[in-house]
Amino acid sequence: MVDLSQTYTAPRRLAGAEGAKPKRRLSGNRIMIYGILCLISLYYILPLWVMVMTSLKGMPEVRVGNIFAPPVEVTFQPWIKAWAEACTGLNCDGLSRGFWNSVKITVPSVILSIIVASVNGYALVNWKFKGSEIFFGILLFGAFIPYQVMIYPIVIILRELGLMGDVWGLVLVHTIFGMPILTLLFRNYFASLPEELFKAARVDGAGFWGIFFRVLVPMSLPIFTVAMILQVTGIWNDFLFGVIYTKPEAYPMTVQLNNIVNSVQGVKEYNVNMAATLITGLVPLSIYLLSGKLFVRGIAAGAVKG
């Protein structure tokens, strides 16, 4: 018998296989790319740094003029005043009233616009009806109409409906203006899903709403997240519609912020203005940071088909 242990020889290792990994050298192109990225980051970070540092200083320290320096003595009094004490016209209750008005406007507007747009996109892809392409073309056309063109006709419509100056009138406006672009997003996303899913659901006896709630909604979390972020950001940051279609008691947060910053009474408190600006932007910023990955996934999937 042959002794296999003596005939077997281990494979030779290539020379230098266990050596150190070669280091990547910084080429000219890589240095240029990193440099441009750093400049762009600085462009966005520097104003935010100034705002945060100024909002944590007292007015005597702000008057020194070194806007880039961190505060010698940190104080949160500007934040407290911006939230509860700053004057926004005749009222001196800060941004608190505007915050709750913005919540009352944003939440129903986002929910209604997403529900309507998702059903529209679903119907345009899988349940095409006579004239569906014309309907979709009208929606696309509506997405590119400047808001300023529609201001006066909407004023007349809301007045006739008895909603002018009311929070629900502004909810209706945001829902209508959000439908075109959201319908396009949902339609593109649903078109990228395998058609076999819908055929199998129909074979199993699922109808219009059964397919929508049992098949599409569980698979469409990324695009629903995209729609939510777009709507929350757009509605929360809106100033034009808020100042036109509501009255002072129902002003959203952005209008209240404008009244604080542009107030001509008393001393210009830059630390309070900076704190009020940061408070106003915290909601959309927090939502985007918490769901940024789903936002990117939904945008990428919704751009597959058009």
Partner chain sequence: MLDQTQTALDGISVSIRDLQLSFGAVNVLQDLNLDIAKGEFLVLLGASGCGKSTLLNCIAGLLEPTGGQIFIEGQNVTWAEPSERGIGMVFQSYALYPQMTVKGNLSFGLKNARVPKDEIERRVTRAAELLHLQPLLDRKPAALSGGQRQRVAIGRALVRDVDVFLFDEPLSNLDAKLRAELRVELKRLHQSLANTMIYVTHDQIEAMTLADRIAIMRGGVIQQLAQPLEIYNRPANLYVAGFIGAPPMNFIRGRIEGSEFVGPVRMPLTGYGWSEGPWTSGDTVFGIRPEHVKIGDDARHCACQTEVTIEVVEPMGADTLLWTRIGGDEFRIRLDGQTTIHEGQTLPIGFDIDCASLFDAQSEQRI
Given for the second form:
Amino acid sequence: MVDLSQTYTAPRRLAGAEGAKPKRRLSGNRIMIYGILCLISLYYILPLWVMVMTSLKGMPEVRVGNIFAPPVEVTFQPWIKAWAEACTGLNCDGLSRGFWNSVKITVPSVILSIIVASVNGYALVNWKFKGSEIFFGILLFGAFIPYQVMIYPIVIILRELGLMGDVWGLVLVHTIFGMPILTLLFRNYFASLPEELFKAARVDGAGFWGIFFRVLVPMSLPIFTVAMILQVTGIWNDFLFGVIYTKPEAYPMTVQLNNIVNSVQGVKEYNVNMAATLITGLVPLSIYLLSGKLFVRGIAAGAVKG
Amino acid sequence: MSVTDHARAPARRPRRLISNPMAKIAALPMIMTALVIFIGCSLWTVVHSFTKSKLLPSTQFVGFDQYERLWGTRRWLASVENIAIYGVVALVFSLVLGFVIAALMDQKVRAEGAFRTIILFPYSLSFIVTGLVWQWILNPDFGVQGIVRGWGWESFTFDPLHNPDTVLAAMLMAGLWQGTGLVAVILLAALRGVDEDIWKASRVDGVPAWKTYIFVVIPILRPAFMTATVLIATGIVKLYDLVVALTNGGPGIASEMPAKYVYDAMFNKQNLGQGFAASTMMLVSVLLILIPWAIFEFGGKKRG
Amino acid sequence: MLDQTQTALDGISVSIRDLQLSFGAVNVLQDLNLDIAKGEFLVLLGASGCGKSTLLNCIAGLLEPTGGQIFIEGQNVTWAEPSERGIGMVFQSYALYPQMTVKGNLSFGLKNARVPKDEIERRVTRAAELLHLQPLLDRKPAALSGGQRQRVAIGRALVRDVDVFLFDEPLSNLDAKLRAELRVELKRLHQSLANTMIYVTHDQIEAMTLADRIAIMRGGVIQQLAQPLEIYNRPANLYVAGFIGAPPMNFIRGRIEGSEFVGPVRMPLTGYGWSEGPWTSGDTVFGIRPEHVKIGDDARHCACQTEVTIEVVEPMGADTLLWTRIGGDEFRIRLDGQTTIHEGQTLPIGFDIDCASLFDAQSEQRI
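Same protein, the form predicted in complex with its partner chain this time rather than the form predicted alone?
Let us now look at the entire complex, which starts with that chain.
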């Protein structure tokens, strides 16, 4: 695992080889560096800017105007329409349906997957048994298998369990496919805690669950937060599983968004589309902006390193 | 051996059926997932790729028929070609761009935090959102092309989404927008771990900065590059959402991808056998990437 | 044989019988036998990897032995849970629960054992008094100094009201000054509680000062089990001789001919306290501690005398260390106080047989 936390804590060091060059050339260099960085930032920022601006314009203005220009007349109508009135097929109750579906899918999936993975990680570190590392190895390997290889047999399994098309079926799928990364995350974290703490708790008479809930969990809140960020964004952004394992009424927001925007019928309302796109992106985006470095720590968990 | 001994020293190793049973119960979900889903389901698909499955999975084996048909299908061949081109270009671009961005940000810049926030935010978005935004920016009537024409340059054409020759470039634009930030952040973290004395030493030796980067720093960052490569590569093979949102495979079959081929075969065309065969091919390609990497990364220094 | 086990357990607090532990093909402990008397302070001493911590973890029940048995207070606890063995344990890293207050740390084990509330209160108060922890009871471990943390860790073992205390290098994470203070505190604690204490360390000063008996371990085998001064004065083999004492014992290789040791120096053996023998021939290693070497006028009365050239002088204030060579091997001399002897000077030195040790060069055992 790459230690991304360094990015945030490392003290500033002398700027590479530039450190002691004459001042005039130095500032020329600095201008170039800042220039390039600003240009790059523009590439990243512009799409977001376009999204916001388009979503605040009326359709007539969209048709005549420049997509980069700010609205002459700000209107929130596209937002309201996207949220409450946009149509997918026969339903015309807007993205709100998909939003609540996504909430219904994400909340239990996040909770269940974190519970399962944290207990897995704990058992793997502190209660090793014969073969536990082998199962973990398979699990990690599974993270790299293309989902396409497994999606159809899972359809059959869910059908047998009577969960096909049900929200709980999708919850199960998210729990399964979130397991490798999350288990790795928790395993590495628990392994970094001093083993003597675990021994002390055993001498103090705490059992499997006692040690977990009363000693380890209370001191692992940061990693639970990281896992939560990782899972909320991951599950919220999922498209493939949502489209396969749920029925149209229960489609998550991403699927509904794609259906609204890419539907071939009717006049394209670009401002509504952009408002809908923005609304869908708002949940992970705000999590990203609020969580800062914890988000980075979460994705770094995906970086399996030897 | 006396009787009292038995009273005093009764405990042989207790014949517990299962030692620490709770740990095994707790690990059951992991064991089930590993065995049933990752191994079981994958094998099921591989096995059924040799059958005549159509609307429903069948057990009538037909040898390599599905594969022969697969490799004779124009759409599949286009998908493979597309992912090969997209994959190589995306991998190279995101590593190079990511490293350049990381190196620039490592120059003691002000507002580094702001830059990092900006380059990484697209990674938090869904591929669907990314695809739809870029679809709008590249819209020929209202997007970049429309604006330039509006300035008076009437013959300007920039419509990659509707041109089979350049549609992959459009996808690259969107894909890099979403993913390069992650590479940059991983490499930046690794750069921060490089010993500062290396810079001092290279300055004493009079080596220019760019040479130090290429010949000294990049080799040190090898593990981080590996990590980034594996992340990008496995992501590319799974690429599905972005295609659906940005182009839906069009124009024609110009931006079809294997993952989409699998989905369409299984869920739209009721041609399960083709889906199984195509997904097995995806599995094989991942293994071809993964196994050499695993041997390279873990094989040499196995201590247990 | 086993009948003797029965009677032998009287007065014995912890008894280890034929204990064996292997990880795969690696034997960490080999047929280890050890009896520890009630109220005894036993130190397990050895270099890292010698199996001392492993042995302690087996006694605690944190590791399952591959073979053999462990008795604590007459009970066979070989397969019992750690919490059911009547032990308390103190760890090197303190292992305090960071989210609990000092009080919470002290009472966690008692709560798990469902001890009544007022009894918990009573025991925690007593332990806090004994260890001067009263003002700290409501603090979290993060707000404590290293020494305070380790006292809490000791307190956690104390409240359990157990017969046997296990210490796994408890002072190793502390700086030298604190270590010395806590060492004395531990000794006082042992005097006032009279519990059995088993103490693992790699620090020979701790071992010498704290122990009633020291067990020196190497490769999973106990090399010598004896009182500290016995180990210092009469090391059982070359390893123990070289391990105990700083700077270590000087060795001179040679052989015994008749009643004389013959090597780079000659030494009459009359008056040597033989453990085995007396030998009259054979390859032998002669050992003498640096502090038992005399110089100058004092050397004249010694049974063995020679002359050496000083190579290095290390003044340390309270004493001075001189480095020289005898027969090519390094030879150290420790003098009390300070000296005007300088490098390159040639000195007469001498030593007596009554503070020397002789070892069989083949088996490396004391003779």
